[in-house]
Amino acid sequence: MLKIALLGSTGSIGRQVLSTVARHSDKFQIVSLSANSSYQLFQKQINEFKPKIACLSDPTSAQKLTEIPSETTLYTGENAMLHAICEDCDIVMVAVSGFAGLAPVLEAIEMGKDIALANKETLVAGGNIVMKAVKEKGVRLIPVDSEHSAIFQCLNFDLNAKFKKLILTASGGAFRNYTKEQIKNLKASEALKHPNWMMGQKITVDCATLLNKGLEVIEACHLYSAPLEKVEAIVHPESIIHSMVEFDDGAIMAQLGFPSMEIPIQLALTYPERLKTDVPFLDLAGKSLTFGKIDVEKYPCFDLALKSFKIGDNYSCAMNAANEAAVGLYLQDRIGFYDISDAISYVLDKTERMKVTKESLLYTDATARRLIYEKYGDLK
């Protein structure tokens, strides 16, 4: 029985991961909950799952909860989170989303507990220290993006495979079929219909920009130990090829399947063995699978985002913060699509670099946010 500690549980990743435990009861065990104010969601899953810790960040929301098993004990306020990270866990599950997620994988690390990643804003700003500290402490990073997890499954599940290249693939996400002129107008609603795949708003937006993929790349070069040179990434429509590894010999290993998150979150779960899923199998017959370039002047996001990782040491942290924050007022139709990326080459300008450390890390997103609410006018 494996013992899950699950941080994110009301998002569309932890979800899935509370659908997975429940499919295969007989297999997973939740010890630990962790959002942040859905109380509502929250109150029905601790009353299915009734963990042993339950914690959700907000106090307010936390005041809502009217019905907690006799055996869980809630936590709330700023640092919950990091009281769901228990001795009884076998793994964490890391399901929140942006910077949030750094501080309890490294809480994680520190007690010795193997993680399962589905927040690749971690790797983006602290990857340097994440990586380090796992080796140190000998526990296991599994990744559970599609991309990544594709790679991982082409590699046999081991992160330290040799190989040529990795190759990962975009959708193109919501604007893929619009120029660059009809895209400047288009508000988030718009960049909300992906095409593909079902997310959270925030992750769905950086499909839209691409951004997602500048971040998956940077997240390869530290899972893998690559260099930029060696990660690649193109775009794939289709969204039935998840990702690619090129090897020394010429041969290319792809891992498709249909566009679901349950099969990298369960597979996080129980590789090398493969359990059933509710995913649909997917048919070949009649499928055509097409590949192009990333136009860096439609998404010029991406560009940015490799742009932080080659100046090194805090830029990725300064980058990603500039993004989140960015991305956080165009949900609110306060800026438009491309101020996004403005914003980010405005923070980087900015950036003062330090040497990467949890401190310097915190400072560097506090700062970077506080720049792009200052420059959009907006200091909450």
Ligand code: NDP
Second form
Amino acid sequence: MLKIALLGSTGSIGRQVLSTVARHSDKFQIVSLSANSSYQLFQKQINEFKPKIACLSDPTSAQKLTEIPSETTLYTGENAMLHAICEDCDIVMVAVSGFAGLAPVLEAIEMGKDIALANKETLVAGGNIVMKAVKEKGVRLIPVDSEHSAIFQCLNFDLNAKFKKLILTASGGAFRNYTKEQIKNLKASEALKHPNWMMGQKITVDCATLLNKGLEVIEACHLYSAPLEKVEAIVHPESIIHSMVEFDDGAIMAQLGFPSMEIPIQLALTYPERLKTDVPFLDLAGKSLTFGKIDVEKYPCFDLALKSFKIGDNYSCAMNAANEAAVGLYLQDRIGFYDISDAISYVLDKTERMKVTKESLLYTDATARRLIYEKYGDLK
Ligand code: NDP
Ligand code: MG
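Could you please show the structure of the form predicted in complex with the named molecule, as a counterpart to the form predicted on its own just displayed?
Then the entire complex follows, led off by the chain already shown.
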């Protein structure tokens, strides 16, 4: 029985983790659940999975929980999530969104726990210290993001395997069939119509700006100890190939499948074993696979992410925070689509270089957000 601590249980990934657990209840057990404020769904989840620990960060929402199972201890408040990483768990599934994932990841490593990582922002902001701590503590950091899981599969589940190049595929996001002129005025409600994947709001907007692919290139560099030159991103609108690895002899391995996160989620918990999922099998007959270059004119966020990584130190953290703040404003229709890239440029110009430590990242993240809110107004 694999005992799982699940952070971000009410989100898109969190809900799919729970359906995986329910499907194989003889193999998986939930020992703790954590979310922010979605108390109604959280109530249902704690009633169904009866975790030993339940953490709802927002105190007002926590007060609205009507019944707590007798075996469950409830925590609330800003750092409540850290209580979910308990001695009793074997693995921590990090499915919270954003920079909020960094502290629990560092805590889990410190406690010697294996981590299944969906949250890419953690590696983008703090990859240097996270990967160092992973090595020092000898824990496993298992990719859940579909591209990084695809690469993991192509490398026979060996994060240290040799390769020539990693090739990440990108669907192109909601605006792939629009011109730059048309995109300029498109609202968040349009950006949220992703053609191939059902995901949380923030990542869906990141897919529309292609910042998501920039984050994933950085994530791959950290996970697979690769310099930027060895990681490429290409547009593949069909989302059938989830990513590829090129080897020294010219061979390319690819992982294909129906676009569902249930496959990488479940595999992170069971690899090298593969269990049944409820995902449809892919019928390839009549399908075509096409590939194209990323249009960096149309999607400036992609290049800005790479630029921040090239500058190094705390710059990717600043870029990530600027994006999180700007996407929050875009989702409230307070700024336009291309203000997101402008906001990131603005913050990168104003960021002060610092060596990466947990403290410098917290400072960098808070400063970047403040810069955005001062420039464009606070979130409502
Ligand atoms: P969602 O927005 O759907 O869910 C986020 C979850 O995190 C919710 O449970 C939310 O709680 C919780 N949460 C957010 N902030 C906090 C906080 N400060 N304290 C405690 N809990 C918090 O996101 P997704 O599931 O889409 O994405 C999660 C992560 O996985 C992201 O980093 C994303 O990039 C990555 N990912 C997602 C994919 C997908 O298909 N969705 C694919 C690949 C990667 P509440 O509901 O209460 O607000
Ligand atoms: Mg992905």
